[in-house]
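Below you'll find only one chain, the form predicted on its own, shown as structure tokens.
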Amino acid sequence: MRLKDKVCLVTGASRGIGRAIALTFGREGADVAVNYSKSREKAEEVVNEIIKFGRRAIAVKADVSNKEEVDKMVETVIKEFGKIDVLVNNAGITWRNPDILGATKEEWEKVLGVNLLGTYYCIQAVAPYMIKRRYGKIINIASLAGIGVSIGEEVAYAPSKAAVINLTKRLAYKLGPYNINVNAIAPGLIRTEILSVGRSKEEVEKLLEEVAKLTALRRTGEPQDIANVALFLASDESNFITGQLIVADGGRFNFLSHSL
């Protein structure tokens, strides 16, 4: 097991991409905390997935772009494990908007705030307990969009995730003496609940048809193609990685008007 006995924390841990991580972790040997917002039955679905592995699982709401709900979902996690491990900043939100120049105000502080301020949040809150243990692994979930030119309808995304890739960096340097690594994983194009803001159900699956021929593997991502990448970099396999971004995109890394 690549991670056994490790405390992690995974944000938007109920669906999608951070279930994936989550239930990747917890069959690698690790004890998991499952952040959620909304849904805690869906959120508790993915605890006792993990209980079955036979780890210890708990689910934390929490608001990530709120500070105060995230000092206090860590301190429930720090309470319940003793410590944490590896932080997995995957909560994240899109707003779709056909007028670029049309953006409006609480569209930017929404995305905004979930995606770059909420990262920023939960590694300001669990960094000083790593610092403490000199140990740590941070995953950020970037995105493709933060390095190409994405979909002209999702304007505050693809700055925040071009701002959560230069924060990984900046931290990456700063947190490197205390022995905590902190990386970035860009994922292209994956099959999520999120493709479905906006769209309808024929329009997700024409999107992701089309992805899929812009591809060098000729396919769109599924969740566990990033749970992958981030069990690398979860694990000390990855000890001497860190201020990086791990492209995940099938093949499809370029300036593409379909890029996500």
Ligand code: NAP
Contents of the next structure:
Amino acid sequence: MRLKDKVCLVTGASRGIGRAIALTFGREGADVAVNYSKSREKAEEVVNEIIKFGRRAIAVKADVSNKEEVDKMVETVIKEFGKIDVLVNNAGITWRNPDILGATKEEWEKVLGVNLLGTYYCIQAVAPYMIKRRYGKIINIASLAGIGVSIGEEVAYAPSKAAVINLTKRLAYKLGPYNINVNAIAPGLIRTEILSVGRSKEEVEKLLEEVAKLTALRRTGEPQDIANVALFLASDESNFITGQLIVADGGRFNFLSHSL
Ligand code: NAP
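Following the display of the form predicted on its own, present the structure of the form predicted together with this ligand.
Every component of the complex follows; first up is the chain already shown.
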């Protein structure tokens, strides 16, 4: 068991990558707080799965873009479990928009609110408890889009993830003296519901097929591929790694076209 008796808070854990991370952590011996903002039933299903592993788990509702809700969520987790060893900032949204000059104030505010401010609010609420105990692992789910090499049909999403990568490095430096590791993961294309935003089922399948061909491994990523990286970063095996971005994309060398 690589996370025996650790307490982990995973945001956006009702489905997709967050769900896989929460289940993997539970299977490895952690007690898990499963955050969601809308999908209560799905979050409760994840909780029940973790309880079956013999661990404790709770579903905690909070829109991560709302600081008051985040503070309340963290208080609830501390009250229930007494500590937080691992925070995974996974909750994220996208906003499909092929018009690079056409992003609205609403698009910017919603996407930055969840992806960037949500990440910051959670760290702001959790880090003081980690500082007190001189122990913590913070894992931010960024994106290949945040490195600026995969150009998708959105405007605010990629900059939000670029900012998460920058925040990861700054926080790693500032929190390092307290034995807190802060790292980020940049997933490539992973088969989850987020791909359906602004796309039909057929369009999603076509996208998955096309991007699989762009990877060295010639396949699409699955949520478990990212959960495995998160497990490494949450475990003590990564104690000397901080401020890093781990890319898990199946080996995407030719980001923009087949023909260069
Ligand atoms: P997903 O299936 O759409 O899951 C998103 C999760 O975030 C859901 O559990 C959702 O729960 C939660 N969420 C959304 N808004 C929230 C909010 N304001 N507060 C709290 N929770 C919220 O997408 P996913 O692919 O697993 O995405 C997880 C992370 O991976 C995101 O940060 C995404 O940007 C990143 N990522 C994904 C890919 C990919 O190809 N799939 C690639 C790179 C990066 P509710 O329904 O309860 O809101």
